[in-house]
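Have a look below at one chain only, the form predicted on its own, in structure tokens format.
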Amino acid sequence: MHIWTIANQKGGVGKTTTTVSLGGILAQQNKRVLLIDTDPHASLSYYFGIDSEELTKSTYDIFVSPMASRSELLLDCLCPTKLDTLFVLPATMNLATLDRKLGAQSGMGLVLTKALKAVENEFDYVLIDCPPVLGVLMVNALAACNKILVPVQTEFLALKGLDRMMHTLEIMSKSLNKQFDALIVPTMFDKRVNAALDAYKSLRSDYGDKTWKSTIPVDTRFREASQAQTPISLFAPRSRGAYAYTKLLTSLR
């Protein structure tokens, strides 16, 4: 099972856009796919429809729930969604309060982890959607996946933030004595503007290999797919975002 995590520790970057159309591609090609929201602010699940105020059990039952359990509880809370193969599990802003419940009791930064072995031939890939910041969330998606994408706005100002992004990774790394292998992914990006040029000119000089050679460019599809509650892949296949995503799928295997 392959697990991705989605981070940035800025919000606004193309982190729900980037989890939602990797799944979609890999659902259409017969996958089994979970997405997994760990975003207090649910735009994940808000994204497939899930209304987080009406939710019984979602993510943050994952984490409060007896050990022994957490597993059948994973596979109780997830959603369906449009595609057949393709399942989320759920956000609600009850996990805004994880890290004051729960931030300092010993092994809770492998919740995920351990409830993701559990199921693990349940699912082909499991891509999860983290808030943009560092605390008990971010630190259980790290610790659980095998490979980071960073989404990073061709934008000065997100220019900035992924500095912060990347010493935290560094930090991650030595903590839980694991390597991370983590891929910067420009989004929304126009070619017509000399800012973005120069903001992806700058990723490359300063990060080399670790980011992708490509780009995510705008598109107005991506909006209209939301709207639609779909996947780009499906809602629109033949528009650049989705031949952006399917490009990327592409180069991370």
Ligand SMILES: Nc1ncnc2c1ncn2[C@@H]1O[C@H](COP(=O)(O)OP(=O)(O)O)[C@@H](O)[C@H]1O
The other form holds:
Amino acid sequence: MHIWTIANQKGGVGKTTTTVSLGGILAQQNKRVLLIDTDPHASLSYYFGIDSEELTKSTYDIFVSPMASRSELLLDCLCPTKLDTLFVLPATMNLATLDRKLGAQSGMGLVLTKALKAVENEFDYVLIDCPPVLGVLMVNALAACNKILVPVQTEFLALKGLDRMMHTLEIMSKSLNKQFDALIVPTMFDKRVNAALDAYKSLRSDYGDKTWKSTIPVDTRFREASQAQTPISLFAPRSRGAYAYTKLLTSLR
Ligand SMILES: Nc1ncnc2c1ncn2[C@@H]1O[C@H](COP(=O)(O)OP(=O)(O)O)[C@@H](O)[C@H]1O
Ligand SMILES: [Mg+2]
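Got the form predicted on its own; any chance of the form predicted in complex with this ligand too?
What follows is the entire complex, opening with the chain shown before.
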């Protein structure tokens, strides 16, 4: 089972879009895919038309329930999507209270790792969408995964935030005693804008091969796809955006 975490401490950089888009393509290739929403804002859940406020169970319950029941609960919480092999573990707002509630308890960093271990025969891919906050949820997502994707908007302000995220990864890698396989994914790239090109060049020069050698373009079809509650590869398979995420997926394998 491949577990990929999509993280950046900055919001609005394309984390949720990356999670949904890669998940959609994988599911269309008949892979069994689980998308985990760990963001209290529940954007990933809303993307698929799951009303977070109506839910009685969510990612939150995995964290607050006794260890023995966590994996069963995880399977119990899953929401289906338009794609037969694509499932969502949805988020609720109370996830925002987890840090206060459990942050200091020891062993809380490995809740997701253990819960996923117990369902490793059920899925081929697990993609974890992170909140833009370094807390117990992001720590769990980083500990559980074997690959990290860091979407970053190709503009200078976003690059500043990236330094912070890469520093976080360094610290986390040391404290978890785990080598991270991280790839920076330049997103919302507008090739007509010089500043975007400059930002991309500076990503490549600052981070070298840690930066994906291609980019995800700005594409209005992403917004339309989210309004249609459908991953872009199903909504607009011939769009530039769908093509770019297919290319990204190929480079990840
Ligand atoms: N490549 C893209 N082109 C155009 N719009 C995009 C692109 N990627 C994301 N968006 C839009 O930008 C907004 C923020 O993206 P999102 O994936 O929710 O970011 P994050 O999860 O990092 O906060 C959303 O409205 C999304 O539809
Ligand atoms: Mg998001």
